[in-house]
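Just one chain follows, in the form predicted on its own, and it is written as structure tokens.
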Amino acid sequence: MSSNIFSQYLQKENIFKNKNCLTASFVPGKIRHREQEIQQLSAVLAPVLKGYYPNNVFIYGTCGTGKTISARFVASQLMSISSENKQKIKIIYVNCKMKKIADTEYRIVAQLLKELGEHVPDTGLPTNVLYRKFFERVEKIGCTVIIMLDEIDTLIKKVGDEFLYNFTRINQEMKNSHITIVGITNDLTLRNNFDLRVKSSLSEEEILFKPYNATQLKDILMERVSQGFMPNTVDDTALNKCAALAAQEHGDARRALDLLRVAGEMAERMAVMVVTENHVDMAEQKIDIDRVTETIKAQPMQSQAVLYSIIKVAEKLKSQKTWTDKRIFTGDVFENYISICEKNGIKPLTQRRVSDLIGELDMLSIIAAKVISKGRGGRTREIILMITGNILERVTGFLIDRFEE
């Protein structure tokens, strides 16, 4: 009998002792360098612990700098110690990126009712209905109700930021209960774009999360090596490179850990164990691979349409070496965009919707589009496609496969 394929990698020494504390979800029992950032919102919610509702707050910072896992470590020790005391609080932590939980109002409101025990159908309930229905739950259980509504930049971009008008303004309602909320953004300019009467309502306190230095990065690094792997198998040339290329990166934590996790893997499947500069070299060119081809593929079709559509007329403007304006415009990308969607049996959407669906495309920094003049031509984008190389091989081949016959 043959032995099981699998069987050799069960044989191999072991390079991770637990793969886990290498990911951006896992919650330490000590988070570096953010103490400071740490007890200012500790000291929001502290009064919590008094019978005093707590302010609403709004935690902003660019990716990877901490904002979510302080959070939830304090969410953690908040919990921890009201359960000691025997006090009733109620925590509820909502990622709104995350699909069919936090893309309309309505199913915002039906995950919170659900966090608080209550199920409700996925659609069919006028929205007012879901409110009162919350509500209604809220002051039954009789309690502060934390609400953490982590990426809220998201949310606030697809239903608007009526919503927390609507929870702040009930507050005044409820005799038993209280709803405080804890929004994490990566928007720093979130708020100037709030109605006035959400602004007045809010009453938020801000606390910044700045990125992280190559030093502190490496000092995170350091320590989640002692947690995730075994002894003397991560050469620091590799964690100063993991960290030098995070710290470029707007001092991006998780990508830094992303980095040595796959640079790792890297390393233990071509048998060695050591991990070095070499494997993260590799780790950087799968991590941005695998970002930019997941984020495409996650996008809706008519986006990936206008993308190939780019993609099509960069590839004509190329080939055309006696062209000397290769310049990529709107109207270019529309006309192609329209031959697309007729091969393709899709209802073509507008020249004015095609050019939201391009602002957001840059805002994934898959293309950079900037407005400017054509005189009397009028104002229309100029777009650079980002993506080059191996990555914008995948992508294309993915597109292909997506709408070419």
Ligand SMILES: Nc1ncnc2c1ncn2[C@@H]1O[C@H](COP(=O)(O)OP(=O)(O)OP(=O)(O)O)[C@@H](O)[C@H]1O
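Form predicted on its own done; form predicted together with the ligand now:
Here we give the lone chain, stripped of any partners or molecules.
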């Protein structure tokens, strides 16, 4: 008998056939239940094949509704048919969440230039010079350039919406070229915030990706099960559960796939050969815990200190009898925060800044803070911890490791 500690893993049967099929970067062979949306997008872009200029188009839809895979699929189809027919079309896809590519106006235009084969220095040129270079380049190539800006909301939040105006306005000046913008976003309110000038110059079409329902999600999952898992290793109850949970959470296919993958890992670790509903429950917990702890780990230290203070105040108040006495107020949190700072050699922020950090934790749904009046016209904020149970335990553990008591 081998004594190597890893030999047991070699002998164990595997429930995964190809785990890559269940990861976010995998491109599925089939895109189910998005026929209509794909058709809408191709109808908007199709005029380009006849030599007309396609309209700008915005794709809206909550997370995991298949916007990115559908848009990329349409792009690849269009590229392949246009190269067969030797048409001059260029499609540039940029994910605006990518740091160093789309976090400033300079970088995004530089990136687009790079995609067209022209390299510019990383910094230094005035942006209007960059734009000029870009348009000259497009005009020289003489083609329709379709710019797909995925997660465009992140770019707009960083640099404003002026660049959209710059791109569309220039079309009037170009003679043998055209730029079409395809914006993709999960921020359904984005359009309402556009500057009027941008709105009218875009004159865009809109395509809405609706959330998937549980039945559709199950279809999507079944497709992956056959590619990703060994035969008969995933129970139907597990699939139903993944689909149901993800359907509740705004019909998110990414969530459904994550649940299935992590449930598979749970089963594998427990050395059982069938993934069941129970593993999905465990997967849900694990994903939630990981998500919250990752968010908190990514916060600046001051923010972590404020959260630690909130948790400590909550613990202290636990022994109080009535719920009114258990309430957490900003004043107590601030006091406790100061003492955490002192013990840890951190320079404390002003109460006002701490108040801002409390607001940020509220935005992350880690806490909920509401303004209440406290008699005699005084006002304070009451804080409610929104994380509980295992998640709270894990977060507290992390904060205890980070700060001196």
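Positions refer to the first chain, counted from 1. Only a predicted model underlies this, so the values are computations on that prediction, with no experimental measurement involved. The term rigid core refers to the most C-alpha atoms you can superpose between the two forms while keeping them within 1.5 Å.
Once you line up the core between these two forms, the Cα of P47 stays within less than 2 Å of where it was.
Relative to the superposed core, E315 undergoes a C-alpha shift of no less than 2 Å between these two forms.
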